[in-house]
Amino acid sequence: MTYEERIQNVSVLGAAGKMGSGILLLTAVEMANLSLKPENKGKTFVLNAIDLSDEGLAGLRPYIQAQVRKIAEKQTVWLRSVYADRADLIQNGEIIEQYIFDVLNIIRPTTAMEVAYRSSLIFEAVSENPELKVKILSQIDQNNKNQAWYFTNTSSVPIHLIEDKANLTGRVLGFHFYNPPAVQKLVEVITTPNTSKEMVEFASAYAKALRKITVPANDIAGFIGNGHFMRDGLHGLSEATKLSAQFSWPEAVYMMNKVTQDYLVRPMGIFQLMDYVGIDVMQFIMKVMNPYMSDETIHSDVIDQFMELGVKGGQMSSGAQKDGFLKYEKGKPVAAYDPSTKSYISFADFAEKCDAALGAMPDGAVVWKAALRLKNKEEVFSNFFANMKKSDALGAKLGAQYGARSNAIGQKLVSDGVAANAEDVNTVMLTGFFHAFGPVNTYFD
């Protein structure tokens, strides 16, 4: 089966989803144009786009609408060429116009699972559930007659475990989007023992289409980008933890929040991104992860107590962020949730006496932003953390131990045949997560 007759029919599993709706947005365009291309003229291209929300399924028009508007706007000289033979097609906003009906008209939104049975390619986007993405697949395969191959966007789950659970032998892999699917490049590609070899090359003729950029990750649970942050992120409540002895825990919160954004130049601190991703992921994902993990224990009882409160961070529907471990105005962190008064605290309140505490930052900082346009980046970098591990500044022993602390992490990874080499470890969290330098480094030393 040719690249063009595998993504002739194509289901997407959870497509109202964040995930899935950004992968079949990506999808339907892919489709769209290979649709255009004079020798697929008479082709029938179809996107089946499922979930049992009929709420979400009904929003998925405007929002592809939406974006396709502005990759097209973006792409009017190579439309044009497109339909040339369009007599009736003269202006560019006629063109454009016509380009994101061709998208839409792709699409199938329905709640009926039963449509994929009809499908070569499925995405899977449903909830990080080992237990529900067996169940489904496994539904699916038994009813198709297609040989269908499976790309789950499981960011946690092994591939093997589905594979063998779901019988799936060499026609499942992991193919993690990250988010937003529209607008980050990465993409890990995760394999196993049995995947034939042509899934994996269309796997990278799909990717390249996308313009991803694709990381192999072996098939340990967590993968190389959360394998990285949930222990990362594990590191920082311990840390928090510890300064709870000596400060309240919203201070220790804001604390840490500050030198993990601040001190190791990142574009929000470990707590905004919890909450970016949600307590209750991070509860699940750690789940996931802990039984494959002999020698540590990737479990939080911070993360459990935070969930028995009802506070669980995450993103509503319109990508507003839901208040967390921090409260958000306008996107912005103001205060920190104090479990003992079941309250948010504003920093208003705290953040003079926990910045005094921190002490001044160490000489050569730079602001997360004015880093990734910096031209000599790692002499900056080389400087400001030699200033870091010199000063006996609170705040900088707690980012010198920080770094050290990701540093160990991504070399762990490596070691432990996670990731290949400490190139994709850097790669995965420059380009997933926009760290402003990679992980494994000398800085740090």
Given for the second form:
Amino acid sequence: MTYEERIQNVSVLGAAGKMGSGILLLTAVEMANLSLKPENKGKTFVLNAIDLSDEGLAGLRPYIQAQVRKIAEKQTVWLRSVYADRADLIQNGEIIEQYIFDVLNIIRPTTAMEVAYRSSLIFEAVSENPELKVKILSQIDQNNKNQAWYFTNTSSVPIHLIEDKANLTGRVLGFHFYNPPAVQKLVEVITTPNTSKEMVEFASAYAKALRKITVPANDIAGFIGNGHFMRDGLHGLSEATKLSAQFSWPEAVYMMNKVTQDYLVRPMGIFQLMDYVGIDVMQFIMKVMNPYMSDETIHSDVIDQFMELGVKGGQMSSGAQKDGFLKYEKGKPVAAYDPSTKSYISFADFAEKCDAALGAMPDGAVVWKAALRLKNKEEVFSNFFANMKKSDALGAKLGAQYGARSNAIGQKLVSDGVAANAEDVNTVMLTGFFHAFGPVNTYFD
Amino acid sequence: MTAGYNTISLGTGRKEFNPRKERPGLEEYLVEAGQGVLQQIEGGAKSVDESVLGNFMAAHFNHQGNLPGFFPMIDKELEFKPATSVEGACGSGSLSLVSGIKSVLAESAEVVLSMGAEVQNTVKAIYGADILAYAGWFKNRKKGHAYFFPGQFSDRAGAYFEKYDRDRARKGMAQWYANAIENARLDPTAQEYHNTHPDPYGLSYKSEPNGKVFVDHLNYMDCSKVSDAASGIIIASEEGLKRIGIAKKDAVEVVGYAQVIRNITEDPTELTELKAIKTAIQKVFADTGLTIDQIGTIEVHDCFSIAGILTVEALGLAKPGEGCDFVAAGHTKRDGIIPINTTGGLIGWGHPTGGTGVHQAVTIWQQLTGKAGDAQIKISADKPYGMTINMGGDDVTINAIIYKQGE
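Beyond the form predicted on its own, can we have the form predicted in complex with the partner chain?
Starting with the chain above, the whole complex follows.
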């Protein structure tokens, strides 16, 4: 089966979800681009958008339409050549509308899973529940006569487990997009010893068509991205817990969030990132990962406590941030949750005190956005982190410890065989998490 | 002509421009520029006999036609008086001027309010390109570039590179951009007034054109930006000047003008020459008996840097193929042999398409009467004349006008 044949009938499971809708968008655009090639004229491309939620599917079309418009507006020069033989399409506006129509025309939203029985390629982006994934995939495969290939977007469930239990020997691989898939450049690709060479080659061609960077990760729960993030988050939670001996919980959260953002030159602090991912999602992923860890425990009492309190973070369907550890106004954190009073305490009430406790920022600090553009990153970071290590201020100490812990997590991912090498770990954190420097470095030795 | 007024040219580059926020509409620009003119004359709108507005595409950018009906919004005294709107693409502004000049010459009016306006940040650039493409022959639109006019002038630049020398041409084009920025920084109404780039020349010269994302032979610095603005000026007879209480020295005399059009349905025969512009220039010099050596400053229609360089050649300032060197040598800078576009031109001040022709006249009026503020250049006695060249489409609707301070 050629690349084109494989991608002529595709299904996305969980298509109305955060990840599923992004995968659907990218796949729809790729399929539309193929269908517009002269040699593919007359062929029918079908992309089933399958989801349990009618409401979710109803919201899909406006999302895809708006996103495809943005893509088309940026590619009008090329689209004019694609539609060069269409005498009726003259203006940019007409060409853009036609392209949006052609992409949407491929997508078939439905709640009926049976349509996937005819697909040759199936993307799975349902919730992070191993039993559910196995159940759905086995049902489809038992009824699908195409020897279909299955791409799962799981960020934590071992692929061999799905392969065994759903009886998909050699026909499933992990194709883990980062959130949001339409924007994030990174895809982690996870194979099992049985995965066919053809399938890996297809995955690589498909990723390239989507302009994604792929990093191979070994089939160990959490892979590289969550392997680092879950442990990094746990470290943030444990440091905040230690600080809460001297400070209130909201103060401790504020301080660790600040240290992880400003001192580690990251796009957001660790508590904001945990809210972004969702406290519920974190708990779920930790539960999936933990049974596979022999020498450590991937679990947080604080996360359990917040879940019991119903404080979950995550995002609204509009993409706006829900309140979690922190409360947000116009996307920016402004207060931290106090479990003892079950209310948010404004940063304004304690920021001054906490900033004073953290002490002076080490010399040579650089903000994240500016750091990304630096040409002499290594020199700037070496200088800044050297000053951080020398400083006795509380903030500097917490920052240096955090950097060292992140480094250790990265190295362990290599020694555990999750990542092939340190470079792959760094690529994942640089491209999937937008860090300004890779966790495996010598800055914090 | 007298009592000129320009609004700011709003668009990317201005600090107050935010594409996500609501901005002034066509109405606000017309009111500001119109009242800005009327406040400078005795009797205000009561002294005005008729009005004329140059506009290109309000019907598409603003979903608005029947523009003459907006004049009474500027001032109630303009109601129930004659008004016209004229359209000749980016040459609409000078058509507004010429329409006013003709009314005065025909003695059907003593005082004419001539305006030009365009508000085009209402749509994204990719759709704006469709609207601006109406300045070309629509039957050519299908085979044209997504960015139609940049595509047309990119072809002209490509032909120039091919026929002469790409690097010399690009040096001239980069210097053109540098001059535009230098001059715009001196005029608070200019779109590039807030530009602080330390090396505009290097910025343009080092930016290689990329046909995959834009056009083959021009970079973004070679192009005028998308602008919202309006300009206005009074065109009056000597009687009219008395009526509005303006001394002759505060006005410019229209010494001559040439109005020329080229067949829009035919492609240019020679891409490295702006034939209609050249014809208009020759005509206005022949009519007035003046030569280029007597011109102290010129506003040329640099919708693209290459159009500026080709106009320098059409003016006879340099031989064909050497306009780029003339510009690169600094001869068109504000202290050069012939200062061109002293408030930034279309690339630096801005290009509110249908308003540009009037803006050019306002700049020349300011320069010749000593009202150009920080952008003022010295006008020497042996070169007392100013000139504007306004172009609609790809060398299609042209007006060349020569001015001199009143005495």
